[in-house]
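Just one chain is shown here, as structure tokens, and it is the form predicted on its own.
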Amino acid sequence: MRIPCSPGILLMIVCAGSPVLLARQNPTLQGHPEDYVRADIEYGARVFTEQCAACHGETGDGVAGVNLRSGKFKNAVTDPQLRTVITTGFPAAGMPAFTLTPSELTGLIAYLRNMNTFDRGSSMAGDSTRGRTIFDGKGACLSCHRVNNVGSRKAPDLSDIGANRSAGSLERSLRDPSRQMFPINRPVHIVTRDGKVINGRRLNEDTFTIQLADEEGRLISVSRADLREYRVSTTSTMPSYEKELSAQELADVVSFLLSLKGQ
């Protein structure tokens, strides 16, 4: 939903500072746009369009003496005092406080970070309708993962997925899933003092008891008295998407995850 804002300063982001100054706030004009994510800052660019744009404008320069294009932010030289004006605002200066997910977030500051150098045109934007289709059929990602009640419990449950995780966060797990691993939802191979072996995704553990999904998504409670092996995997179980998808069809279920926010 947008939030309104009367022409102040979206960040009280006024053109202000040195080289130097300008230099330590954005790195991606000294030449490292590595810095921030591609996913991340094209993802920003969207969450720009729905909350910003309607005051600053495309362009960054709707508001009179703000050009958010040239990387100077008076109030805000480091990214943790980006975000502490975006999410508190300068009710005085007529921008209100933005309530945003942390991946809104960071997608939004590294757009802003990247706003002089981004290429829209270039931007292989994803689209969600065609990413819930590749979710649910050519990636048959349900096999394991659960959305809303639907799917399986083998894999973490990721209906609200697109509040928690960037989306670089999520490009990089369909690319490269044990990179990106929780330590919380690791493989577990579990051997009882009877000889049965468990094998399946790591839940919980406390001082007396190791809570695990089984390979068929049942849910277990292991006494650790009984435990005659236990490993814990670094390795996913989950199939990379690097060479099964291609480019555009992996924004496109990026997009997709960002959508699901829990609601």
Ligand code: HEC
Second form
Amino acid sequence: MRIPCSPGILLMIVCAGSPVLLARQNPTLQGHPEDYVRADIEYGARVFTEQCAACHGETGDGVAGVNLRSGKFKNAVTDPQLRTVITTGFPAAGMPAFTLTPSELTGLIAYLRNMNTFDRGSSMAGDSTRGRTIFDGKGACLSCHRVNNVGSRKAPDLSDIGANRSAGSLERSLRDPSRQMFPINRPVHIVTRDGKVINGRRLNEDTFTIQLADEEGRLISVSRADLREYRVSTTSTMPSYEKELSAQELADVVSFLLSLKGQ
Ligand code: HEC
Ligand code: HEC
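Please could you give me the other form, the form predicted together with ligand HEC, since above is the form predicted on its own?
Following is the full complex, with the preceding chain placed first.
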């Protein structure tokens, strides 16, 4: 049974699930600099300049009575609350509601939590034009991936990857693809009852069928009843670019990926 919350001492004991107290117990909800990924902070800094600095200023103190740089907010304690503040805005007080992609929001939160220590001068901000050149050229990403109807179907279509994945997780995908791989993308090896071997990438599974993209990128549906062997691997077939590309080049490619938001 839940005991209703009431002020006073009871609140301290009974309402331990309330956001403020929870934040005190769990430091990660307060937002500590070490909890945020550098790539997210850098992306957030860019989004802030584009969407927020006109009112709040680059230093975060452009609105009277609001100091974003302090990392403490009157209207939000936890990160989820901060998200709500940003997406709802304060229309009556002059801040519009913002429609942002999950990647942009993740970046903004990471940046707001680290605004006081983030040094733009030492930032390795990625350049999406340079990133595109690496993507098309030395990275040979299109030999497996597809963007806006160009490239191969062997690997996931990346046309809207920038809207869905945070800067930090994109960087991890490039450095350590297997660790970052989503279960749905796992490589599969199938042998059918009549001896046919199919290798490919898992797209979907239900009770009766498995859908996959084979090595040529063709979409295939196999009935479970027809399987002799079915193996799912947790090792990605994507190479790691950790050594292949410099830190600056990786930042450039991440910047290009973040610019892909569908059409
Ligand atoms: C058109 C001007 C304007 C823009 C653009 C704007 N804000 Fe604001 N923001 C305000 C005003 C005004 C307030 C103070 C509202 C109040 O006092 O009730 C505010 C308040 C806030 C607060 C609450 C501060 C606190 O201490 O609780 C946060 C967080 C915030 N803004 C973040 C952002 C972010 C992030 C962006 C960009 C996505 C942004 N704002 C864009 C005008 C703006
Ligand atoms: C040899 C083929 C191959 C090459 C080359 C390759 N990838 Fe991948 N990539 C894959 C496969 C297969 C997956 C799906 C499995 C996984 O997530 O690791 C993937 C996944 C990804 C993902 C995650 C997609 C998602 O939906 O989660 C990103 C981002 C990505 N690749 C970016 C790149 C970039 C950028 C390059 C070039 C610098 C590149 N890849 C080169 C095969 C490749």
